[in-house]
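A single chain, nothing else alongside it, follows as structure tokens in the form predicted on its own.
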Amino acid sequence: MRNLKFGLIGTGFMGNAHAIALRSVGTVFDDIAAPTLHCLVDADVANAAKLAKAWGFDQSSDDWRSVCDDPDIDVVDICTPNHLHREMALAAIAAGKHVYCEKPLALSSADAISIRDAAEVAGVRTATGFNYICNPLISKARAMIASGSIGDIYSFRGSYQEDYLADPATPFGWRLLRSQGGAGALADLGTHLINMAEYLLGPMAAVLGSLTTVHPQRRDSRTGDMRTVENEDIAQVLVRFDRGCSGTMEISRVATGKKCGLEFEIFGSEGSIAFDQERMNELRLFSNGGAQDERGYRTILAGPEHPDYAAFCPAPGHGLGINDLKVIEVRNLLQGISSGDHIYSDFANGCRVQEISDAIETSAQKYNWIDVSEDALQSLGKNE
């Protein structure tokens, strides 16, 4: 594996956290080859110039497009607003570069498709920032789920809660316009939950959704007007599952209290899963059997023994954190570019995603169940 050089585009609160894993993944990793922080990219050459330098970047600029054509650059990195996504996307993509974008990977399926469709002839190596799935206890509790540890599966029960907009005073943004943001809570919250139950459980079947704006207007800050909020405040979904099972889904991003509630409670006929991940380090664990006054949840603490967490320390309990996960999601693109080995998630899974997403929001206008099998949507996709 050689070291590869990026390009990243944008220096937000993701920008920050892409850079740590940059940073990071070859000393966390030693099979790795640590990459090399090649040029930062933002709108403001200044900001750009002092991020670089604080960030290790070896250049900046506020030209994306200077990055997408430097032949020196391997992959170019997206964590621009998401209208931005297909734009920076397809041009890296026609430069021959890998590229690896945050979620959602689109404002639209059709957009998604045409991104996915133009790296899979291009040969080049993708991934969508779905950073939730790589904690090393979500792949042990998918792992306890494939090899029948609960039984048969019931159902599925999850939810992304957030109260970042919770308060009506808070100012109007750009994730508040259909333009730029897309989708409202279901983009920028349900987006991960959506990828997370379909990584646990396999591929859905249907869906059936509620979409709800709890706030119609937020002042414009800058200019002290009230404007429209374009999307949703909270999505309600019921879900049925290819493997039979059924399920719902709630995400909000007025959720009073809720801090980073990805939750999640699996249940089967032998026992069941639960997981927080405000408590991103314990997976709890019901298992029929024993005695009956003895039965309960257990908790599981994350530890060496499960995936990838000795890479970050010998000790059970002590806990990995955000930026770790953004560790192991860069892990699996490097190794992804260098083996060929499939990369989870690429822009295939967040294709699939932004499709589910925009179904469920067809459901919601049409008031009925709408087909997410994959079938149904590469059937759909031809039509539109």
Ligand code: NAD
Given for the second form:
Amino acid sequence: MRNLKFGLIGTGFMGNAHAIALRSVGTVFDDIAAPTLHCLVDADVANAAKLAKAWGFDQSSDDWRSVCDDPDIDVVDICTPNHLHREMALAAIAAGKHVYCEKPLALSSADAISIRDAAEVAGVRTATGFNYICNPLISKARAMIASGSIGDIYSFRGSYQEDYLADPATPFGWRLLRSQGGAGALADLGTHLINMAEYLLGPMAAVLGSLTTVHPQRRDSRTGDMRTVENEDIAQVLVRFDRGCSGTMEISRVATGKKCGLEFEIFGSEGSIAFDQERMNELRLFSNGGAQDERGYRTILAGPEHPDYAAFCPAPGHGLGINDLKVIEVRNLLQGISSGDHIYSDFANGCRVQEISDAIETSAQKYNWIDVSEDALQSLGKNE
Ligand code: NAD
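Now that we've seen the form predicted on its own, could you pull up the form predicted together with the ligand?
All chains and molecules follow, beginning with the one already shown.
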């Protein structure tokens, strides 16, 4: 494996997280060649220059096309607002770069399909930023479900709720515009939950959604004017999976008190599993068996027996954090580039999530179930 050169676009919340991961991955995983932080790009040129120095990049730019055009760069890493993903990803793919892009992959299924297909044709490797599935305890939960530890799966109850827009006085931002954010809570939070649900339980078969905007107007802090919120604050979804079980998903950006409430409970014939991202180093397990009066949930603490944990820490119960999940995500990308193995979540996964998210919106508008089986979505894609 050689040291791949990265061009990172965006210096906000995710740009920072990606930079930390790029700097750490070669130290945490000793079989990974540390990537070179070649160029940091941001529309704010002063910020790009200042942070390039602080984060250890060789150079900076305010022109994102420069990293696509630079023959030295192997991977273009996109951490900009949602509406920029398509143009940036397509330009990077056209230049033959591998592409790492934050979620959601695009604003619509049609855009996501065009990105996925371009990457496939170009033969470049891709990753979408669905970091929560990189948690060692999520790998453990997936393996337990696959091996039948909790038996036949009856149902899934998932939610991803935060409160960053619960206060009506929180000002207007790009996430509230269809042209920049796409959908609302669904695009921002729901895409993580959809990806998590399919990662654990396999493909969804059908969805029925309901969308609500609680605060239809917010003040623009620059102009002082009230502006119309163009997408939903809350999405509620009924879901059926190919494997036969059913479930619900509740997604909200106005859930007062919830900070990173990505939670699920999965109930099976032999037991159940529960997880809450706010307590990301704990997996709760209930197993049938033993005396009735001694049964109950027990808590499994993350530890070196769980995939990838030991690379960070030799001691159980000490815990990983969100930036560690990004380190694992970057490791998956680098390993996928060198081995050719499937990267979960690549752009095909990102595209599938986008298609399901769009189907939930359509279902809410039409008041009916939408078939999201892979066959149904493939034929829809061909008709677009
Ligand atoms: P942000 O607003 O904090 O940062 C966006 C950055 O992009 C800013 O530095 C901005 O200056 C820069 N930018 C905007 N237009 C640009 C252009 N034309 N050229 C170069 N730079 C430009 O946003 P964020 O919260 O970091 O979100 C970025 C992306 O990451 C979004 O798609 C979001 O959905 C995703 N995200 C993912 C997670 C996760 O858990 N995986 C968490 C937060 C955000």
